[in-house]
Amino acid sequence: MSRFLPAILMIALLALVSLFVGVSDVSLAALANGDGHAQLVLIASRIPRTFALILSGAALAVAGTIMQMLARNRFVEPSTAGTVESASLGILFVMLFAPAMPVIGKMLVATAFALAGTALFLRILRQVPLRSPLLVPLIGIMLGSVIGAVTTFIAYRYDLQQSLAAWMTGDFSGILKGRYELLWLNLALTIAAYVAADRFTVAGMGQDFTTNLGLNYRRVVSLGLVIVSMVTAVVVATVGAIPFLGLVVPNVVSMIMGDNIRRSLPWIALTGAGLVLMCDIVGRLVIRPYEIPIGTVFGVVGSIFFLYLLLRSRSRVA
């Protein structure tokens, strides 16, 4: 506890400091002088778009270690076992058979194709001799890149690839008042995680312990299943996909803190929420008045620390 309130207060003061980095001068002074216009930013467009940021962090966060302990493998995540190329192939359907259906829908229906496309991975791992952890998130990439194959082409069947790049870009510059509250679905989402941390656990063990225990397994693992593309889909209809951010944070946290997922997963959100505050910051002040967005500035840092990872479990199995 003496550690998690420093880390909660630079949540804070990170947070703080997004709500007055942007194009548009808001400030305490302006704010103090009654300012309406940069009051009308820091309502519809700075609260919500901080809010938008902590929301995804975490979720993402817990949701990469919810797929570790399914898969076993420290190099999974959501954008590694084409969790995100299903959601995305469900948008696309959406797009060309509804276009008019509210965010929500959008949602549900990237949830189902998310669900699928991350169930298909788990039962092609049960398949294939697994005789290195790598050959996991390579797995995940080759079926990530048939089904983004897949998806490019049906876009570019019916011209529809620069809505569909436009919905994938994480990027929260869009996130207004309004176009945000989807999200908090995922807080509920991350306290369901939180509850079941023990269950994911035993699950991650293998289905002859968890049956050992008196679990059920299918259903453990089908609860972490509906958790993940739920949060993976929510984030995709709502700011778009932020790659690898569910590799880095438990692995980072785990090298810290161990294994303990009980007491690890509240510095596992509290970092991804953390990471992507400040990599939000970073895209805004880099080319300033521009803005990169949180997709490609996360994805140099994510890819980096991937790459590390992998020679790092390359040179202990050497």
The other form holds:
Amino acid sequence: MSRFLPAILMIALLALVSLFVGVSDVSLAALANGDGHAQLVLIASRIPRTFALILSGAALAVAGTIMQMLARNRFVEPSTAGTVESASLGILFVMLFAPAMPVIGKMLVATAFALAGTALFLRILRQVPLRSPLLVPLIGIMLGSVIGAVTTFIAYRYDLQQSLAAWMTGDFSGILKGRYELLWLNLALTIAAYVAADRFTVAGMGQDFTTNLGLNYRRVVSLGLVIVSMVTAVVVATVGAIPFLGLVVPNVVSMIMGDNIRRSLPWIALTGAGLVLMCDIVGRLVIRPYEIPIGTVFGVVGSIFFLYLLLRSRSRVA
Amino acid sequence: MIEIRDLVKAYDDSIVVDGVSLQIAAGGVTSIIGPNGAGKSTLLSMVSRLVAMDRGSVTVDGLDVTTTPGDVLARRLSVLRQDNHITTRLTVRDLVAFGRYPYSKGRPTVEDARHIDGALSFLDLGDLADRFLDELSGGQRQRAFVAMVLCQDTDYMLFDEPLNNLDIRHAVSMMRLLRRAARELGKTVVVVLHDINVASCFCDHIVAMKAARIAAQGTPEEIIEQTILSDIYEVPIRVHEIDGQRITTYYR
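Show the same protein again, this time as the form predicted in complex with the partner chain rather than the form predicted on its own.
After this comes the whole thing, all chains and molecules, with the earlier chain placed first.
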């Protein structure tokens, strides 16, 4: 607990930096002088963006942890299990068949698709004899590619490829007041995950242990799937996918403090939020006055770390 | 008492457990022995509701294992299968503490802490309590799993090959521990065993299985006997009385 306060201060500091970094000049002095433009940018763009970053970062990292417990595999997260691709297929369907649907409906349809895609992934895992833990993410990435190919084909046919690109690459530059509030749902989902933390730790020990301890394994898996799918759908629908976040954060925290989720989940959420804040600030600074989308920044950071994890585990197994 | 009635389990075309009926009295250590593929593990898994049965029923003190709510049963009966691969990084203490989950549901009380410390010291795990499972040897990990089951503090404790990975010292102390749990705490212990000499020296009751059925059952004096064992294992087995113990030999 004693290390918890500095961590929260660190996040607060990053959030503060995030408020004051950008093309428009928002400074304390300008705000104090009653600069109308600065105030507008702060309230309409910077504050929503900062909240959006924290809410998506924390929830995605938590979703990754739950996925890893359910699949009992270190290398699984929404972008390596077909979840992200399924969610964006769902949004595409809404755009085609019910373009006037409000954003909450869009998110629910995306959740349903994500749920179906992820459940299919877990089902395949049960059927396939897994000789190596490395096969699990491979199967997920393959499934994701198949779903992604279908999505791309449909988007190509109906000239929606630009929208599709927006969902697949996380980007916070478009976040404005009135267009991110759905992300608060992630706060509720993260809290729900914390309440059920022990169940997920138990599920991570496998079906036999779960049954022995008196829990219904299927029910725990279903609860986890709903949380993971909803978080993914909300993030994909509002800011777009941030690949590998749910992989990097849980693995780093696990290396340091283990997998008792009741204990590690607050750290996972904080680290997720901090990392996303940092990467977004970097993306805003590197090619000023332009921006690199966070999906790209994190894609680079995350894939390097993913490779490191794979190589490390290979040398350990072999 | 565990009452097993006409239990059947088949995978595809092969029948693994074929109409087994058996009563395991409360108290004491009962072992299930028999050659590979006799159906011992499947029987144990069905009794502990880890595997669904095709036909028949199992009751534990009158509670039907298929219909009783999982959390109620988890306070009556615990089970440890063989070959447990846990990929999550938990410390020994965390793992053992999860044995209290059926009672605490994640909010451990002082009473739970007492059980956890007791189980850790019972299995000589005090020094390893804060180590992660993936840093332990196979035998140490096995002891941690047994400590978790012990911590669950159920009247019935089922173990599938609990001596796997254990050296002689720890195997003997594990069997002594199970016997102590039965004698002093009134527990009912059921163990699937490979080593018939262990069954002979530590158990109150022996159930011998062969080809999906029960071949014989009784006290060690009744079962550890040349013709019965030779018939079950299909090799000549001789029984010797050494230091008041019945020891079998089958090497030459």
